[in-house]
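Below sits a lone chain in structure tokens, taken as the form predicted alone.
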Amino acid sequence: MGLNKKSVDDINVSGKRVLCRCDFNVPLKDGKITDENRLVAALPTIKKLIADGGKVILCSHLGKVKTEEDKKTKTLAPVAVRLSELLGQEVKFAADLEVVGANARAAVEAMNDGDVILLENTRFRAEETKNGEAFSKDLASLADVFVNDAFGTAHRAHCSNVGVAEELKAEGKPAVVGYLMQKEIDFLGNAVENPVHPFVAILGGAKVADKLNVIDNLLEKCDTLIIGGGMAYTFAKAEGYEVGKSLVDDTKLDYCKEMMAKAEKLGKKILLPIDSATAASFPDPIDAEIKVNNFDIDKMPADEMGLDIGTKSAELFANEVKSAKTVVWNGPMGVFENPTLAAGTLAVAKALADTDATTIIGGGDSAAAVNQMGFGPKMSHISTGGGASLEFLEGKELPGVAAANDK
């Protein structure tokens, strides 16, 4: 499928006011940014717009804003400071509780070509998440061009990614995607629609319920589907195994049976764990020291719970990856936040790092795990949006992508 959308390479922004929606939803502790991956990921698009002589107006949300109190802690002011350092030029912060208020309008009015300003957290306006018309119009009034580079929110229709694009398009002004958005859709889109085979998909995480449509859609596309994490125990139970105190969704047992039957019918392979790292209870706190046993899947005791794939499964999964040409991974193999229970996730990450295949990590916990373990640079692509990449893997159209002009 790739991307049939206009990008920043298809427009001329010289002398124009460019509203660029980024994903600056970064973790903050005591007003300091603790992980700036999202800022760094946005730089290529911002630098391109500056170099082309645009007046660059950046906007983003930050966290959830429920109360007036949240507006004190969830300001984007620290992001403007750090972005100024990363870009090597001033990023003026337009402090405005209304987001598009007197301060923002005055700052935009005073801009020269190549200047950059950052608006306040778009969620300071309650209508942002409802895609309310008034805020969309306010944002559109600042811009001649809209660039959406926020893949992390592409699965939501909000004012700052969809509403503003519709307003500007209605006035005959362009709405395009940035480089980060383009990269996400090229990688994820090609993996799902046009993969080089053998294509191996690896799904983990806690709940089958979160991945129902993903499993269904990927079975049509991939050659092998590997299932680990908490969701594997629902599959194991559906196959008739004793799973002890492991996490199981009893309402999804029939669904698991259906998926295994579907795989057989399509001639696809579903690989489930053949052994499990177990303990008497879930670690509390999550990184507490814990005594772990390793049991084959048909020998799990009734009073233990599976918390990671076992050593044989880790080897089985790693071997499957060796012959792959495309690998998509979404969701950890176990409770990777605990060093003793990170072995399965680590083995999969290492297998992906060692292969020549195109390796795509679908955001969220898998991205955190891969980066934490130091394998980030070895992956072809690490998605910046967990929820958005999941919906993409389900085969859904993302509103934030759909809103951009077609080529």
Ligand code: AMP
The other form holds:
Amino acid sequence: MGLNKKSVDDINVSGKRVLCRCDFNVPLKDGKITDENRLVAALPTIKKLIADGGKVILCSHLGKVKTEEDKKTKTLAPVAVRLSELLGQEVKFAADLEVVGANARAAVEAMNDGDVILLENTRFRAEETKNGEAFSKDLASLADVFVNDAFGTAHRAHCSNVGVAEELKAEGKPAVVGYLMQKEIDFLGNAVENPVHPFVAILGGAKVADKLNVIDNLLEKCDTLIIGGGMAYTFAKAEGYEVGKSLVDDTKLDYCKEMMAKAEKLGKKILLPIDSATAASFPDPIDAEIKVNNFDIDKMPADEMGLDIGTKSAELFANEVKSAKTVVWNGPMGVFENPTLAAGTLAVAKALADTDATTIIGGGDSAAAVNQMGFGPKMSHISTGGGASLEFLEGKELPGVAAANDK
Ligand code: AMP
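Given the form predicted alone, state the structure of the form predicted in complex with this ligand.
Below is the entire complex, every chain and molecule, led by the chain shown above.
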């Protein structure tokens, strides 16, 4: 399945003002970028636009902006500095609290072909997340062409990815997707719509409620669905097991039963943990030293809390991955922020690193875990978007993608 949207390869940007929406929503600590994967992932599109002689105007959001104080700490200025180094070319920062105010307009006016500037955090404008007309029009007024390369926000309809595209299209100007967006959708789309079988999907994370539609949709596409993390205990309880003090959503027990029945009807396998790493309570702080026990799932004491998959489950899940040809993984197997409770997540990451199957990491915590553990280069694709990749796995159309011109 290819993406049926126009891309940067389908347009001529020479001498044109190109507004390129990137996902520069990187973690910052004391003004320093602590993970630059998203910047590196944006480079191919930016380089292409420079090489083709566009005037490249980059924009992105950074974190949540709720107070005036946030406007001091959530400036994109450090991103412009690091991007300049990565590109080997100046990325001029258009400091402007209005994002598209007098300063930004003057900076755009002064651009030559092949120049790059970065606008201020789009969320400095409160209308951004409401897809408001005024800010969409402001952004559109800077551009002859719009490129959306921000997969991480593609599941949201905001001014800087949807509103601006609609404005420009209404003026007969092109709105296309960039290489990163194309790659994300090609990998995730192929895995879900056209997988090489056996296709094993692995889901983890805290709550079942966050993954209801993902489980439902993936069951139809995959051969085996592995469920770990906090959400596995609601399934275990639905199966009749004692789960002690583990995280359980009692309102979702029927849903879990329904999914088990659906799997059986479709001839699909759902693999749940057969044992659990437990402790007397949730670690506080989360990385506190903690004494961990291992119990088979049918022997869990009422006063213990399941905080990671157990050693037998890790082996069971790793074995299932060995025979897979396609693996999609989203969500940690346990409270991986605690070194003693990271073993299950580590075992799954290692199993994916060791297989020749196409391996796709669905962003968020699992992407962070894989990168932290040094397995990044061994994966076929690590998505830059957690929420966006989940909504994609739900089978939903992403508004940020839908807004681009069709081929
Ligand atoms: P999510 O945001 O849904 O991907 O969930 C990630 C979070 O789930 C991480 O912060 C983990 O610490 C947490 N988590 C994983 N397993 C468990 C568990 N067994 N009990 C409670 N929280 C868990």
